[in-house]
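Below, in structure tokens: the form predicted on its own, a single chain.
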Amino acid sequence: MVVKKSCTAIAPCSTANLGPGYDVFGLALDALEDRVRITKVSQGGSGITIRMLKNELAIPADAEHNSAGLVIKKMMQDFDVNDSLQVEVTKGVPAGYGIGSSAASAAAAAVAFNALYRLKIDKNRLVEYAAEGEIASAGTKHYDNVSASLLGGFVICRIAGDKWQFTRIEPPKDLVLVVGVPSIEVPKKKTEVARSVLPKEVPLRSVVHNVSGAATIVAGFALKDVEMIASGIDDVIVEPARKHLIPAYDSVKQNALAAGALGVTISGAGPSMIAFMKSKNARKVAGAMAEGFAQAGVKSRTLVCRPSQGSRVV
């Protein structure tokens, strides 16, 4: 096995669900990114030493509880790598806000390890390795954020039998997004909390409504039609159950729509919210979303962004 001494990869943040596409849709965003550098320190030992940079929420630096560490550990096991590795994770994506923080670290780790050892793993399998990292934050593997962060663009996650399939669609070039990130304290196991409030049973008419919306979103991406994408972003199952977890949800959504957003929804499990539009209204929408949070006494930051092309080696 040919190996370089070190390799660095970058992976972007992402949004998941896009309203009705719960656990199925992911979209990479070029707003923020994580950087993972893996260095081969010595041969033998199979040790992973992790150094966390810009680690505002004190993400654990041990391999068993770190997104990048879990990915690298699994890949080392599967490919019989017996080296001591130093892993440097530079956090650019804040943890716990629904924009794929753990997924960005996990995707960057998978891409960096693959390049370091020149494994030539196909991208579908790389996504599966990256999903190992979600165990650290969510307790189980999830594919929507990691697939988008690794592959870029808009991704549909589907399981066929015992195999996961990831279909990537290039987004419209005129799609612009605004993410409103509230400055609030989030629980350490935020994803678990957000999942715990979901209904166990839903009316059939609600399922039909969400399926039609999800189909419309896919058609919109395929046809490169921003208005069609936004028209499908109307979730009547998950979002109503989670909205109470987000301060000023109603005012943020109403403000964004009034300012020209074509569609607004919760980003992933929240508490961030994301608006879809064409470019001309982006700054106005960003200000309106910030004002919506301010109405509830919550400070926030807004990110005006476009879809990202995904992870890359640098």
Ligand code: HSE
Contents of the next structure:
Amino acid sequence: MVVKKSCTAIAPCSTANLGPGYDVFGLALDALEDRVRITKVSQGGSGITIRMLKNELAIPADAEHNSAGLVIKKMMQDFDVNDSLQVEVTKGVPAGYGIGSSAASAAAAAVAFNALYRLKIDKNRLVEYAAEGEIASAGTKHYDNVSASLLGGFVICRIAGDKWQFTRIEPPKDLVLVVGVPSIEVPKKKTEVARSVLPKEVPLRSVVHNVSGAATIVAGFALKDVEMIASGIDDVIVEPARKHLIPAYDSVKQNALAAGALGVTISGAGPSMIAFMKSKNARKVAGAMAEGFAQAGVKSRTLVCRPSQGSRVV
Ligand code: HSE
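Next up, the form predicted together with L-homoserine, please; the one we just looked at was the form predicted on its own.
Let us now look at the entire complex, which starts with that chain.
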């Protein structure tokens, strides 16, 4: 079965939710990437050894608690692979900031394993494998970051019966994003924490508001209309429940809008914030977001980026 000794894949960071599309929308971003190299050390003696590089948040290197490790473990089981594998994960996407760090490792792991063993798994199923990795950081599977990181572009995740469906739409060429990443300490299980503050029930009028926004975002991507995408970003369910977890949230948002951003929201489970715009205002928006964080005494990093094409074997 083994035809290559080693394989490396790269996967980009991503933003999830885009306001009203909680757990449904993902967008791959070309700002930062994770790299996963899988090497077959020997046949037999099945096992996974993980080496983490640039691992600032000290992500555990045991396969059970590592997003790349969980993905590879599941794929080994399903495809009856009994080799000893060495996995090297180079973290380019900082963990815990809401820009799909665990998803990037998971997507790169799934793509590298698929290529190493020439499994020719279809992309939908590869996303399902990559989602296994989210258990390591979020406690549950969610597909929005992994689908975007793996497939690239804008992705809609939907469960139809018992099958997941991932619909990719190519974003408009003039869409530019600014991600504001505050330098704050984040809890180890940040996504779990950010999910625990969400309401269990929501008023119907809020659902109507968010569904209309989500539909507008999808229409905006389909019609390649940045203004339309940004006009749908407003979220009355998740953002109000989570924004207290982000220092100076309202001022950063106001600053970005005043500097020319067309829409601003939390990136995934936060604490990063993301602004949507056309290219001309991006630098100004980045400065305005950094200033908003600075006014609250918080250092930050801003990433000006565009949608990414997703994972690739290198
Ligand atoms: N949709 C997930 C959440 C993304 O908002 O909890 C986590 O990165």
